[in-house]
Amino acid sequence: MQMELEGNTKFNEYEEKIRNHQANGHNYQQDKLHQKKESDAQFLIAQNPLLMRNLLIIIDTTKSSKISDFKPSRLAVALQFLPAFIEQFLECNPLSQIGIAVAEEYKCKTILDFTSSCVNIKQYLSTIHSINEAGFSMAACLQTALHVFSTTQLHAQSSILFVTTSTYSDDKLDLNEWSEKCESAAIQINVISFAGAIHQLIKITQATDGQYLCPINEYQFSQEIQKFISPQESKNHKMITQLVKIGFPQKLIVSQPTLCQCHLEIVYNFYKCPVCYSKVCSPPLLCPICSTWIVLPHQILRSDGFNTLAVFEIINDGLDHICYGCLESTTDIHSTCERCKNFFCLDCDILIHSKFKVCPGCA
């Protein structure tokens, strides 16, 4: 489905002009214009008032994860691309958190509670390995997920991302019962499967407004998993409107080791809660002592709900302007921000909308 780009009404006209001048050596501008179109489309898709998200990644480590139809193995491919996905997810969702769990031997074990520390998540991912036993149980995973999400905030979206390698779900519990409980709790279930489509799991994802994706090779897996970075619309999501107590912490660096209250680990760099003065390691998080939502100011400003950045309009006035971003002279085709009226080259335009999410002129 094509999306109309707001503020970009002249796009097709200028694209046609560049296409007509392709023979005159304007291939570079044409490529940049196509990149801008893709960047603007992704930027508009990511616009969502949903600020906080809790994502639980459940990785199937049963015997089927060793199958080598994906090189070197199914689990190895997942662990290869998950760190980049997690890093980009936390960058695009600055007020969100990720938890890690593994499915093994008819049960599901949480190895990392919800956190926004990319370093900690990658560290725990490196400890995951395949086991020689079968027994992937979707029902057991949903039971564990419900317990994990029971302690999270009601105003945040709860979603599960299954990375499955098994061709079936061997359940000792009633799968339908636990899937209905997840649906009632407004937990969105998504599956990316190395083993093809499983009808029963497809029904569960459809019931919770999730997605079921089946990559056919390593490259497609790296592309398909990117679809879970932006918030997905969910009819079942029950947005709870309530006041949230927020505190801006002070960062401290000490020479003596100290214990953080959030993960009970030895740290040297930590943040101090402004309410109870407890020590935590990586905002955003809920203070384990006083239940204050500890965030950093730039995380709130970068979240989608406070984003005032709009799509820049393309200008082709035949004049040279100085780009406000890189201070270089722009070409015949450039873009402008409607709010601050500053000009930007196409390279800076793409970088602003894909990475910074803040107009330097308006800031």
Second form
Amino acid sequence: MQMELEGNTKFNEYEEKIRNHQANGHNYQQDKLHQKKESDAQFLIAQNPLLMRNLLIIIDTTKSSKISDFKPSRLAVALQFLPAFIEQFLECNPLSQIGIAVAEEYKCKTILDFTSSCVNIKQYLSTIHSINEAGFSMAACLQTALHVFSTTQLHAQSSILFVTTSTYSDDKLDLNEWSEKCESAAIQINVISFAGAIHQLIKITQATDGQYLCPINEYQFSQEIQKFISPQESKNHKMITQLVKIGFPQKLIVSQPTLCQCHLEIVYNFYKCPVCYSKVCSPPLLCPICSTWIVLPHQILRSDGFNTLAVFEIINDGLDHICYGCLESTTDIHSTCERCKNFFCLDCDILIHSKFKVCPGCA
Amino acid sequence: MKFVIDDLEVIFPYKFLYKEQLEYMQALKQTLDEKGHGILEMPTGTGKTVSLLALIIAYLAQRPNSIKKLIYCTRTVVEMEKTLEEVRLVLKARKAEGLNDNFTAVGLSSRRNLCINPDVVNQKDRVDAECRKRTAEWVKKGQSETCIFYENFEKSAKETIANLPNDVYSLTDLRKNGAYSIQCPYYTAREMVKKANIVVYNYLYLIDPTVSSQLSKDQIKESVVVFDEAHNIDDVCIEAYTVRLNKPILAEAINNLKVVETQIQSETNEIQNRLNEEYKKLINNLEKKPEGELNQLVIPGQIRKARNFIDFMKRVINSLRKKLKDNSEALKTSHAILHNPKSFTEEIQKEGNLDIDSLKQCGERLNLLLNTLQIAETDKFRPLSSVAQFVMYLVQYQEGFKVIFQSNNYEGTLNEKLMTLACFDSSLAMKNIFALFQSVILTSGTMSPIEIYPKILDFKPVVAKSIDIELTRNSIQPIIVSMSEDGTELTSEFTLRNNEDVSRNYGNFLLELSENVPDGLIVFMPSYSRMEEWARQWQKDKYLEQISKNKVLFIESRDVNETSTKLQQYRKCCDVGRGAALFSIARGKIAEGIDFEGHYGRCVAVIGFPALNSKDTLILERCKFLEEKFKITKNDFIEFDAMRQTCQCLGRVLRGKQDYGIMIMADKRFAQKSKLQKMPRWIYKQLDQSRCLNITSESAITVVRDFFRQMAKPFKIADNSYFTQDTL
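After the form predicted alone, can we look at the form predicted in complex with its partner chain?
Up next: the whole complex, starting with the chain shown before.
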């Protein structure tokens, strides 16, 4: 009986929502327009010719990560949603790389160097576990991060994402000194915290143009972490233009196991560097032998949306058109691609700009 | 911004005006209009001082006939400086609006804070005496060291003060000006107070009878007196009239008398001349016979001659000594002995053959004699003057006083017997002030229940109002914890003080808190002895060790200097993101007057109910007196006092609209209805009855975690909670 009642109320709620939608048709469209504006803005930022991004994810595994106010525990929730985030991140930023580090008692350990192999990252993520000791130290993490970033290219935008669970930063080093070093190295520091706002950490994130987010529940965590997918504007970042040697590799699948040069792991399918023929596992990456930047052609194409896709213009002529994306008729408000002059409904518009980055009409 | 309340144009130095500030000003204006006294409660950190100043200054400027002067009383020097800065801000805003007010504002403090003579200022506790030595009337050049600053002041005081532009003179300004023109800042300030429109000084300048008598000559009836942070004003009043004597003090007083006696007996012509002159003057005063009012210079014949007076004082001290000795015997068997002032006086009179009128005037006579003998080091003669004070009050006031003999266990010396003339009537000190000034305003962040203050201070306010705070988000979260996780009660009750479970549960709760509160955590405990007890237990159970992993731990000590360095370190730890916890006392220095704004105070936990020790004779007697005179029961008063102390502690955490913090009350007694009613409205309103009242420590921690996550979100104050120039 109880169940039924609950079910009923849920159902009523939905019905009401649907009814409201029909009644406030105007608002619904306004919402969509607002969404379009947002996705366009993000698209424009992503168009920034920052082709490459290096993201270091530092996960706090100290004692407070065991607290079970997020079910089953804070760390488990983080590890549950991170793989999806990483997948999306690599998809939207094809030339980017992700590294993983864990913060332990007064120190920070990198467990995976920069790579863009999603499978690899997920595998390493599953090995992370909580420790019993307290003692998260931000300064130690920054020290490690600076060391890791020192080997990456100058033209890549580097950022750190902290997943913290502690309410303090217990530093043996001078935190200010290290955060200033990060600032001058144009490393963006972002924090997503389970514990609440720590004044000093907020100050550091602001100084490096990063964000400090604090999700209330599991769902919000999965939503808020999406904010880091598209690159954020950074005042500190100095644009360094330099010629980069690029090579397009050849893909090989073999039946005999072999070691890749980049991570020294056993692989069956790998890519061959066009310069030195060394085996690498997951482009894009810097060839460990000859330092050629090994990328796949479609990665370059996708990350440089500049030439293939522009912001669609909104047309409010009140006429019926067939959307080129979903082949449904659209009314009132729709948008058009400048180049191929095809019409799109707002839903498709948002989808194209946030995910595909290629106009189906022009292609 | 500029706006009009009724028909008064107020200029406010900020671009925004909160709703509660407007409400406060309206209530204040009503008080001034009706020329009466008022009590106003407004939450801490909402711009109380600035709204008060803006309105009163506007009033001063536009109704010069009804109000001529503002006297603002603060408790500490820091608050004084802050207030003066706010005055400066208001006056600057008025100037920017093109108004020419010609107001002078000045702060007055003790010599210790104002002296700039390098030889004197380094002497710390002896500044007063050293200064008097150099500046007293009889000090002639060459005879002893003089103070060049004071000499310059004497020469050209009137001109300089007249030439000073209308401005705000804070203590720093006064010192700077003094150093520049080589004039004594203290005396300059004292002189300026007479002329200035806005005066800021300490409570005691009005309340303490020995100090206020010096200033009272220059007071104008058409003044507004403001007591800021006035929630403890009754305690200050009582303390000002309470005199304590013990064996060493009496012995010292005898020594003082011997010094005076040798001076009198010395055969130098000069001193004899002076003594004769003094005697003649006293006779003359007698002949003039002032009309009606009590002239303090009419000295009864028995003590008119210096030699007689010395003799008289000797008899007084001897009889007091005898009394102390007699009662010490009796104290061996009982806790404390009480005497009625009336019977006690009679006993003393019989003992020493003393006359009532002489007793009444002995304080005056003593000052006169010291003046005549040109004794500058008045601090050395303090024992003697406290004896004089003791007998003076004893004779003058019969009601509301008690003579109490008890063992002194405050200062660690066992078997030290203390004779206290205790005052219980807080209206005594305030009576003069209410009569002397047109409007007296008591204001503070926590004055609930507001009805009790008019009762114990014995006056009729025209306005008594508690103003609410309007919060855009629930930025304060009061939580009342009454149980631990396993269901045992959390309480600091006297009967359970040896129960290890209780202290362990408190320790566990604090450990959890330290793990979940970011940045600053402040913990208040009922008393030093209780804190020491608990700390010992926590040390044994390793709680302290674990807490110090999460936060750097600081513990308030009795030493003021040590505490202030600890506070500095505490702030530093909060600044670097390490986080810190501060253990302090609900009635200590930190609970009052020190603000923990922003991240310095994210959570305040009051552990245990900070009730007064109801076994203490002084407090018992005070409760008895209140019950007799004002019909306030003992329980009511103790609860009231504990709750105001608690709320004062809790108020430390919220210092502005952007600020947020948690207020934890961990004792089952807080959940009782009579206590909840005594909470200020702005705290009570935020107490979520279903979620945060009477909960276990475990669920409290859940609330804490949720709260901090919610508050971390970026936030903007809602548009409808403040006014701008356009929306007004």
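Worth saying up front: this structure is predicted, and the values here are computed from it rather than measured. Only the largest set of C-alpha atoms that superpose within 1.5 Å between the two forms is called the rigid core. Residue numbers count along the first chain shown, from 1.
Visitor: After the core is overlaid between these two forms, has the C-alpha of I314 moved by 2 angstroms or more?
Guide: Yes: I314 shifts by at least 2 Å between these two forms.
Visitor: Would you say C323 moves between these two forms, meaning its CA shifts by 2 Å or more once the core is fitted?
Guide: Yes; C323 is a residue whose C-alpha shifts (by 2 Å or more) between these two forms when the cores are overlaid.
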